[in-house]
Amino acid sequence: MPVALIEVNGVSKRFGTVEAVSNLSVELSPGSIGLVGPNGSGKTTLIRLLLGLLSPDSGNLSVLGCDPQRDPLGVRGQVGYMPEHDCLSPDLSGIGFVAHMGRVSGLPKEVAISRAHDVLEFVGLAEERYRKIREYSVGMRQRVKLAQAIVHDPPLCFLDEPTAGLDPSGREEMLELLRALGRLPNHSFVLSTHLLHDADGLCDQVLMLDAGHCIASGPVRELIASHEGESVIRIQGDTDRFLASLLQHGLTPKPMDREIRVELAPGTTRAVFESAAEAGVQVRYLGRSVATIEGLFLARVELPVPEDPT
């Protein structure tokens, strides 16, 4: 039976009164994985737990079959890590820095240098490899960070906000590099981002976090397909009265755990707000067709909506 890429079982991590990760359980298969959610949702904390840089308060984790608490070096020897914040040595050249990180990852000197040349060409810095990193633009610095994460050819990379600080063209160039990385055989990555649209068309799996809680996980196509053709409603008030009112308006609601799903034909949105008024409830969220990861996220979290203009 193949080993799961990542397993998280009942993991919680608290910092003072803030629970950054709350009783999280998820299993992720090899591939391109989007770890998405707003800033402060627990994404970076989860990555640090998976790398063995933090210890969970409860639960256990596994990365490529290794326990990051019992065998952190075993995990780090198999993964690459592109941190969100600057990790660069400004006085080194691009080739010098990436080769050094290859040596740190266990490559022999000559192999590290050869690999550094290869990955700098891959990220588009072949012509700039001998320049000091202090002279690099923001986009170049992000690309050299990616190069150091993949120089030792790891089967799994953690990429924390790789498009941070990039202008639109630089962002698209970075996303194209990640698409190329995802096409390589036997290579997986976890893309951590608060820009949910960065994961669209790039990730085949997704783990969505909000305030440390998992609100959705699994293959992107399956998650989106489960919402196609439906609208999602979340209310504050008497659910039973609201459901009865929807039925009286000719709608067929399907109550779920924290939401109500219903198929709405064009022009029937008004019936939702009329039903809410009759039942004395407040509509907290009304979302139509889910076709993107961003749309899926908005359908799973409770957000206020403006009053019906009609």
Second form
Amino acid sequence: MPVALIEVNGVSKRFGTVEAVSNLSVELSPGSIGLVGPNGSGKTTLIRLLLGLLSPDSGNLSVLGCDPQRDPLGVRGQVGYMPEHDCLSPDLSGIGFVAHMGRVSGLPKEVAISRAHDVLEFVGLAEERYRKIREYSVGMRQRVKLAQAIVHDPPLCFLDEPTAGLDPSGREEMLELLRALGRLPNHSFVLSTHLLHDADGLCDQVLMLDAGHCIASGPVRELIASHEGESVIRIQGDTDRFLASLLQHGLTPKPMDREIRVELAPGTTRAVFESAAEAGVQVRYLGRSVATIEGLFLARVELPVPEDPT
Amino acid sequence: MSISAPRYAAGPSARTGPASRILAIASREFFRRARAATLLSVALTFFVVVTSVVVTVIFASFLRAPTAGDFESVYESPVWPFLMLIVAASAGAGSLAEDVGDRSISLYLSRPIRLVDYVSAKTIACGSWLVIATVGPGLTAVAVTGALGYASASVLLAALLGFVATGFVAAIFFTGLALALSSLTNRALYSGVAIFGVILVLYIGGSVVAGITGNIYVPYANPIENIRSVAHGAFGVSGGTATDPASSALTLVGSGVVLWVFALWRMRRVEVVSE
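Could you give the coordinates for the form predicted in complex with its partner chain, as opposed to the form predicted alone above?
Once more the chain from above appears, this time first in line as the rest of the complex follows.
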């Protein structure tokens, strides 16, 4: 049983009337972790809770064995953080800024400067490191943000929307950097993104949030495997009658929160519609579950039901 | 494209303590403020104070032996407080505001740094510039006057202590004021203007209200009058001020500390609101 990298137990956080994180409980092991969900799903709030920058209204958290509320400096000393928003000092050079953040992270001056050169070379800014940050493009700024997050070689790095604002080639280069980081032994990262396909092929674990709720978490392979071969049905009407009808047609439906999953052999799709007709319900969606994080998310999240034209 | 993981030429290293991290932020902030406006205002302060003191002492020496009180003349002019306002605005107005504005504060606070450490680092940087501006010129004036041989050693020592005492009290007040107003906005320009606005309102308002009501406590609301009074006390000049020097010093230092605590409280609020 691997030691938990992050433990979250019954955590809720509310801003005014908005519940950003709602009774969240999850345990994540070391590795590459995707924190995915749409904008406003509570990803950034969760990261800030894990960093100890916010206090939960209820519940408790643990990061690398430290409680962010009781020992925030213990947590922050072991993690790197790449915020989503622009946060760079425009009047500093890339090397000056990264070395400065290294010193603030606790590196001696000479070591911080040496590490800053190393990480700027890693992110592909070796040539531009002496230029002022104000002269950097969006892609270069994102790279500097990544560099400052890893300059002190933390065992865990929180990356909040690292591909935001990047063009396709810039995005692919950033993902390649993250893949390289993921190959480092004893290093983990939490990749927060609303671009679900960014997490595909990059993360070995995933935590899916929607409106502050956890809709799925665990190893990506296991989650995807549990959905492969199944079909997803969403209906409007009496679910119990529909389930009974499916059983009568020899199918074995698995009712989920907002949908029904069922394994359909070739040629049995018709049985679903016959069951629906008999139960007097309307089939709103019928499709195969797809083996991607994005597909997994879409299968789990409640999609808006279109207005009935009649 | 295939990228190798970063390799660090410098191997694993022991982490430095909080004092070193605070110093890193403070030194970065200090040099960040070494802009034209700050450097010019400090240079102008040196020029004005040194010239004013040296000329006053030389003229005094024609009539009698100069005293420590002759060195105090610079605080009687409105030029010195005005220069201090410029230094406070250029060195302190942006110290918190700019970090909130460009949101680099979230980077600092994601490091093993407490908010109080962060604000302390900013205080050290802003306070250093103000101490340079409030104490430095006085010490230079004492050195120049001593080198020219216009005052005795005991007078020079008394003047030196006077400049140090008055300078530090003024620096504490202006540092607290600059940080408090800087914590209220994310634009350095706004907090800079506010520094002038607050002092002018207190200066003019305090004088007017004191004149109308005759209340002996109202002048304590006027920081410029308080600094003048502290200078009188520090240089041994009797009378001529509406406030007691010791009480004025206490008022200025107390106000500076309260304003600093306000800045700290305000930064805690900013962090939550920014969510």
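Here the rigid core means the biggest group of C-alpha atoms that line up within 1.5 Å when the two forms are laid on top of each other. Remember, it's a predicted structure, so these values are computed and weren't measured experimentally. Residue numbers count along the first chain shown, from 1.
Residue 41: CA moves less than 2 Å between these two forms after rigid-core fitting. Summarising the core-aligned comparison between these two forms, the C-alpha atom of residue 243 is found to shift 2.5 Å. Aligning the rigid core leaves the CA of residue 265 displaced by 4.6 Å between these two forms.
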